[in-house]
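Take a look at this single chain, the form predicted on its own, given in structure tokens.
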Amino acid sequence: MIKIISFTICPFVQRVTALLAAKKVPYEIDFISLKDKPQWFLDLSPTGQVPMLVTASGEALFESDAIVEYIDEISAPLEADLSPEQRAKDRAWSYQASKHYLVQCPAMRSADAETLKERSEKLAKAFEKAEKVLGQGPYFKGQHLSNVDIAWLPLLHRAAIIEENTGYDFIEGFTKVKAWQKAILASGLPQLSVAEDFDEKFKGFYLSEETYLGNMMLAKASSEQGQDQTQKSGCCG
């Protein structure tokens, strides 16, 4: 069985595990701390980065793009009979997503409103491109889930968590992307591709009191609590 070496909240890892989940390929997973990387991991990984996939024969593969291609080669494709041209286009659209993982991450860690606005505008360029080419859906290419959907899943999943907890929407105004996000969430793959403590660790890092979004979450929770108390008072007082 293949093994994935992971850091719990890494979007590059989630792209890999989401593809494995979509294809129902069994795998094991080991979580490591990026602040204290074990020596065995450093001995295997030329880059010291996750994800890393260890094959059944013990070969260590690195870089998420290469790992995704390997998974496609050892398992049935999500879509059959794609032309070379279409596969190339799918890789290109997948790259439009993965290259923005490291745009979204610092945006979520923004310390103030101005920084969040500036970084959100950079991230919005990716969603704007997708908005222009999305059709009737529910997925990127229509009725069937594809590798492109898997590549965009980490961005859309994280945007949903941020909106739910803070009210801030990274994809506000992108109607087709919002519908696409809803379909991706409804597929169940976001939940199947992360650890049980993902939400806790995600919030602990991106929605801490050190971040602007973290303080938005606290303000939202306080406001909702105040509304609940007002409603109870109005009903029973």
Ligand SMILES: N[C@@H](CCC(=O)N[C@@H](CS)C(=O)NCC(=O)O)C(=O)O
Second form
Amino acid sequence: MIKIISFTICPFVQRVTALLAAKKVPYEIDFISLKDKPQWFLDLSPTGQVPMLVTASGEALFESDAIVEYIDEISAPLEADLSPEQRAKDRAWSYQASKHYLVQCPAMRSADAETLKERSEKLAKAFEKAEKVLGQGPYFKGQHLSNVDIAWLPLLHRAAIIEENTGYDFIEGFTKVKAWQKAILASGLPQLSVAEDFDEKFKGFYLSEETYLGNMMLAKASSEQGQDQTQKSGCCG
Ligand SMILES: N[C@@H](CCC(=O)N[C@@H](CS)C(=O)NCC(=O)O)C(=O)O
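Any chance you could show the form predicted in complex with this ligand after that form predicted on its own?
Up next: the whole complex, starting with the chain shown before.
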């Protein structure tokens, strides 16, 4: 069976596991610490980065783009009979997402409002491009889930967690992207592609007291608690 070497909150890993989940390809998963990488991993990996896919015959594959292509070659495609031109376009649109993974991560770690704004603007350029080409949906290319949806899933999933916990929306103003995000969340793939402790680890890193968004989360929680108290004590209480 295929094995994925993962780090719980890595978006590059999630793109791979989301594709495996969408295609219902069974796989095992091993989580490693990136701060203290095990020697067996360093021996296998030329880059020292996750994701790594170890094939059934023990070959170690690296780089998420190459891994996605490998998975496509060994399993049924999400969409049948795509022309070479369409496949090239799909890869290009997937790249528009994956090149922004490392834009979203530092944006979520911003220490102050100004940095968050600056980094969000950079990330918004990706959503703006998608907004211009999205049609009726529900998915990027219409009725059927494609590799493009899978590539954007980590960005859209993370934006949803941030919005739910802090009220801050990386996708604000992009109506079609919002509808697309909703469809991706409703597919169940975001949850199927992460470990059970994903939310906890994600919040621990991106929504800690060190980050601006973490402080927004605390403020939101305390204002909701305040409202709750007001409601409990009644308007005249
Ligand atoms: N280009 C790589 C990027 C993967 C990547 O940046 N992975 C991060 C975790 S999200 C990592 O392994 N970082 C550890 C390191 O660079 O030493 C890919 O697409 O697979």
